Amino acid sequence: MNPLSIQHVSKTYKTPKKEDLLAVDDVSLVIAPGSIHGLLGPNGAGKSTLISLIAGINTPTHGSITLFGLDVIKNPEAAKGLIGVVPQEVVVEMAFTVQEVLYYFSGMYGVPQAQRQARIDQALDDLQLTEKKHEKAKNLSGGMKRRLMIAKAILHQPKLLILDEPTAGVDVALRQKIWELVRRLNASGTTILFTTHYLEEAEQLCDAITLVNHGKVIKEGKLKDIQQEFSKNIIHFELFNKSVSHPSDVVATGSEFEFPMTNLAQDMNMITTHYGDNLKNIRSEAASLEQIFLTLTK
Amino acid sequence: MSISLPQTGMWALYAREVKRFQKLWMDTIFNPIVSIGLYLAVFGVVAGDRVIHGVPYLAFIYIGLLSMNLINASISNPAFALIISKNLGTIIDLQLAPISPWRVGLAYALAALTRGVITLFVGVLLTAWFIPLGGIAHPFLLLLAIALTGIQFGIVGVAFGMWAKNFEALTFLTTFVLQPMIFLAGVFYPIDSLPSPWNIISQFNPLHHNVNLLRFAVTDYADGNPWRSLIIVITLLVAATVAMHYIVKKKLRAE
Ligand SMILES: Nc1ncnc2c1ncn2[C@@H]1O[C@H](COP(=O)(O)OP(=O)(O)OP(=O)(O)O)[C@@H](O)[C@H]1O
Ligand SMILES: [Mg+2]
């Protein structure tokens, strides 16, 4: 049973001017059990909207979504119980402490009272919030609040964990901690779907990615396959003197330049002829996710 | 896919909402008691030893005031909590959790009833000694009437809190709708003492039947048939529950 199956899902919002805004446009997507799946795309691509549809807090205009075979619209409570969601927007209770937030929220997911405390302590430890256990949630720092949101989502041991930019606003060391936790959860059988704007994180973690832009899926599959497909298509080179004229389609990426090729020999030849002695080195290698992302969302 | 899962969830949500008002115990306990005390002091002085239909006037309005408190607490507790949570965005917890909409509403309504009962209990403890009550005529009916009234207005509070966009709407409800209805429900006087057509119109005030039932349970005096009031209260509870379910369902999932 696939943790998530999305069939031809669209979502139209009404703008204040009563125009239609197609935030998700005929998206189909299947996530395999046990995978770590990255949902990537620029701001406004429709990632969070798609997640809200999966989480059953928003209704698709068209299409159907099933979680472990359960239809989210027809069987919302059973479906919701199987997933954990870390929303992009950080929100906190004003009245409650960290401990109380976790205690009641896990209860709302049906975690029996007797098991709650052990799970809370484990999650607090995993997310380095133990010291803040009795602090009011509203008094946490921004990054701590986000970690609290993650803790809330894992207490009921969901079979599919969905994280919408879980590391935004979290410092480097703790980001590593969060991904360690995600890896550990995945190793123990939790399927992961997440979004991030840190593409190197996605590159390190994902088995598969789905790239969306303007509400549409523009690329999806195993990260390795996609990288391979792209690596054949990019020539990297360095120049001694960068302020010279370039053939069209050459892109500067820091100290390097890139050229999307169609034929290896021909294009290598063209570049060596064009730059002559100015060429420091030239090679074709695996494209980074960042390059793929920029190429596809251009 | 255990069927019992949402139930645990509902009770956890109930416990959370009880915890929320427990943190505001000054507000929960003392506000209503101070207001009851003030009303009693004023009316006690004015009314003296008057007796209405065999019931001492002070006892008559005492029950009315306690009913008014129960109704107020039951409506405003969930309405406040829900409007705040919509403003903060924490409403997403209710949207994500695997609890069906009517159970979400019921959890809030039961918390409202709990708050109402605690207020009532403390209020009675602190004030009953100077009220010439002379016992409770129908204790079981009293418990039933308290439970029905607390849940009924708790559910109204849930529906309103889910529907209302801001506190202005809540102020409007309490000031322009609830307060007049409470005052015209026969809290301070028997409605048969009203001139026509107000005595008839008051019969159509749903709150009148809650107050009437509660007062009958304590004093054995009723404005009109108390059993009719009981049936009306139950009918309105069912109607409010259906409306609440519809509103909560609509609000917890965006269209
Ligand atoms: N509730 C809403 N009402 C109207 N329009 C909305 C609503 N939510 C999102 N949108 C619009 O839908 C589009 C997609 O938004 P969404 O939040 O899904 O993007 P995203 O991919 O998550 O972006 P980001 O990376 O910035 O989080 C945007 O144009 C946004 O303005
Ligand atoms: Mg987003």
Ligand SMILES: Nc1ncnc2c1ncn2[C@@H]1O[C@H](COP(=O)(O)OP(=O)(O)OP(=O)(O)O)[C@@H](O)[C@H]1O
Given for the second form:
Amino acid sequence: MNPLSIQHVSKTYKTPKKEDLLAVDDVSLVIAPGSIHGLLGPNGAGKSTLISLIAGINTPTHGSITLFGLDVIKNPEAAKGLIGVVPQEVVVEMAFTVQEVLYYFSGMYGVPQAQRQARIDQALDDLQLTEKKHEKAKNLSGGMKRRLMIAKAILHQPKLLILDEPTAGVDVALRQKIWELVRRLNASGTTILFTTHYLEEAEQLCDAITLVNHGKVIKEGKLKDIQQEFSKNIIHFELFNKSVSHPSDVVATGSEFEFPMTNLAQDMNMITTHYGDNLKNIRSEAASLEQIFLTLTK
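After the form predicted together with the named molecule, can we look at the form predicted on its own?
There are no partners or other molecules in what follows, just the one chain.
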């Protein structure tokens, strides 16, 4: 049974004085069990709206959403009990200590009394919050507040964990720790769905991706397959100094350049001869997710 199935879902927001806003437009998406799935797209593409629909915060205008076979509209409580959600906005209970916040949410999620402290201690350790457990949430830094939000979401050991920009605003070291936690949770059987603007993060973690723009799905599939599709007959290279003359057909894509390949040996020789010591690296391997993203979203 698939952890998440979205079938022809649309969401329209009514506005009193302006034209109605179509935030999600006929989206269908299925996430396989045990996968790490990236939901990617520019700002305003509809990612957070989709997550609010999956979590039952908002109701689709059209279509259906099921979590492990449970309709989120017909069986909201049972469906919500199977997922953990970390929203993009930082929301913590400022007046309480970290431990008090986690104890409250462990009860709200139905964690048995005898297991609560062990679950809390594990979450504190996973998110490196043990030393802050007696600190008021209002006194935490922004990065620690985000860690607390993730800790809240994993207390009940959800079968599907949804992370909306989980590493936004955190330092590089903490980002790596969150990556490790995501991998560990996934290895233990948790399916992960997350959004991110850090495309290298998606490359590191994802089995599959869905790319949305203007509320529509514009590309989806296994990451390796998509990279292979966009890498056909293309040489990728980087330069130390980009402000130089280029052969015809060389195209700038983000931090890299691309050249359409017809003969690998001849084309590689032409590029290395033309750029010489200015060539930082060159390869004919899979296209980066950044390149794919820029190509598809224009």
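It should be emphasised that the depicted structure is a prediction, and the values quoted were computed from it without experimental measurement. Residue numbers count along the first chain shown, from 1. Only the largest set of C-alpha atoms that superpose within 1.5 Å between the two forms is called the rigid core.
Put the two forms on the same core and the Cα of A32 is off by less than 2 Å between the two forms. After superposition on the rigid core, the Cα of H62 moves by less than 2 Å between the two forms. Once the cores line up, the CA of D277 ends up 2 angstroms or more apart between the two forms. Core superposition gives A252 a CA displacement of 2.4 Å between the two forms.
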